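Quick heads-up: it's one chain on its own, the form predicted on its own, in structure tokens.
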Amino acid sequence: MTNNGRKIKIQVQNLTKRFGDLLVLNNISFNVYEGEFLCIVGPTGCGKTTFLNVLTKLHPATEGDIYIDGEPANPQKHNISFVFQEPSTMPWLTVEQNIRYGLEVKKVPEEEIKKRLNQVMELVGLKDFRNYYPRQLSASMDQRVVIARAFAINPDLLLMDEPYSQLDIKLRYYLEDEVIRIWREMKRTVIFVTHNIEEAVYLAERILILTPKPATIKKEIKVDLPRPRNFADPEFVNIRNQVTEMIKWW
């Protein structure tokens, strides 16, 4: 099965997660296509972060299956990269060492590490800061290090959990544009979780809207707008309003 000529990259089938008697995710099924930028939105506390944790196998699924390229998802085999809400650079490592870290864990050959480091630092504008420590960087540059580290391992799947929620609005807009630019350059598959509806419409090719707990998929909305997107575009406003109403009225 394809979408705009793209094959299925991720298959989520009947995914259910319980913590004791608490049902958080209820029989969720969907596909993510190769190179797609998918956003997931939903009301506060609906289980968005739990959903990502199950995808990465940080939490085991109670029921259901996740496949990457037709095989059961396995973090030891597949490159699954995660960008968290909180700052996650390692303060005792330089910019270059932070970005190298995942490549070294994956035992990538040194020649390939150097090649990827140069490519990704060029992309995110950090080449002149490779020997700096996180404490010497601005908040936006620190988050660029995290994004560079995530993309450097050539992830099969990049998961982003409200990565800009703690930044002011100007920095957030800047980094949204940055991640779209890098995604288009590197052609990775991204699932981006956010509670910010405008952010979802700005970033996504497709939006999945979750219900309150126990979470299921309420609606899927395709966002077929040119980039860079204009917040004042009537179609942008229309899609934003559609998503808002679906989260607001249950």
Contents of the next structure:
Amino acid sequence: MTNNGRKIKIQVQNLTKRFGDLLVLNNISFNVYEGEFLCIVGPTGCGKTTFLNVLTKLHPATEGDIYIDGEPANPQKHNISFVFQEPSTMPWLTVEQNIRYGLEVKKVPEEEIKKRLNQVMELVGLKDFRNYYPRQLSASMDQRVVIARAFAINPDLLLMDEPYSQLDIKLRYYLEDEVIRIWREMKRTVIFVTHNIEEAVYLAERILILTPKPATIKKEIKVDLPRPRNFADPEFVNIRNQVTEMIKWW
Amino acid sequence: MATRIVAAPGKIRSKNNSLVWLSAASLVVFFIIWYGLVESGIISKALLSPPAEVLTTFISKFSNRAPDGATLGAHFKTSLTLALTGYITAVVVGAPLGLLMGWYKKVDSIVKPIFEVIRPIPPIAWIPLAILWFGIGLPAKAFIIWLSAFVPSVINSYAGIKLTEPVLINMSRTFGATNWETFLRVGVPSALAMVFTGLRLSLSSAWMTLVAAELLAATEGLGYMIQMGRTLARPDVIIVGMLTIGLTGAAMAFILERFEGKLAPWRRS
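Got the form predicted on its own; any chance of the form predicted in complex with the partner chain too?
Following is the full complex, with the preceding chain placed first.
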């Protein structure tokens, strides 16, 4: 797994999760490099959500662990952001207060909070809406608040769990480009989980393909295409077909 | 185009106006039927006073102590003090307790068995015990009102915080927030709407129990005034007392609603 001499940021080692007799995650190991955009695809119901919940320490792992910069991951110590599938803005807070939430939990000094707020709100284009409540926003603006909140804490690890699966195609394309733009600007390490193969090929530097339950890594595919990527590019189509075959033939 | 923009708000206003007229008309019809029933002799004046007499009694009761020993203002003040004492102490304890029970399983396990048994006991069933413990002064009645307001404020806060979106709790936890921090900053605000429903139900429950408590043991208060009206066969006094209770209850609900609008601005449309 050479990666142009990039530093390893995240190490997942022998991650296993059992619910009683049911084995959901089977000995998963992989690395993520600093500033990498990694996509994980797998068939529906392969345990992706469990995988993410274990990664973020919402659930304890049965065996194995995840390390950030060589230390066991700890949400209280490391900066971990999670962009969920469902809308996750807090309806009782304004756009600005929502974005502040992570920074305040992390006890970032007020001056620094102001600086970062301005930076991310500029980046996602929400400056003029800072005093709006989520109820007053469109679905895409709401997702942008969530993304701004996730990036604002300068996460060591940003996890995205099918964040666009409930949006229409036009909005999805738009937000995919947005997240790539913000990722390039902020230079964060991202794990993006999706069941949409085209989306994975469009976004990822590297794709991990999971097997059906109990999930383990079936294959790793590098996507070394220039951005912005073209869905009709023969090379793009080739990689997409490759991933599709991997998912189809278990 | 311009005229349409100007015309639109006017249309809305005239529609609102017609609704106001409808409400006014319903009141007028109500009073006419009331008046008709009494004046035509279908209902005896000894049982139901005509509207005009109720109004006269209402006005005179502001300064007149007869026939029940105190002015309307004095009765009102006694009842309001009593109800608010019981109500405020109940919700100050009840709402936080419900929130904690809904969030922390341990608190739930400790409190729930006792609470589930106390919950179905109607507040007035506590009256004998309350009198035994506290006599017939303010504490006994305040205790019964406290119980009646306590139960709905606990139940609704409990149910409200249980409904907190799991995704918001997970979001807070992945940011590294402690459980207590998540409780305060995610659980409580998300439960606020239900907490307020509890506060409203508690208020009406407290106000209704007040009258029951005063009917039994009191020397002053709106419930006592109604009771005296019955003893003295004065339906006008009874109705004045009832109307005061009704109007006050409505006014308190209105104030609470305003307060909720101030505290939860994100729900304002």
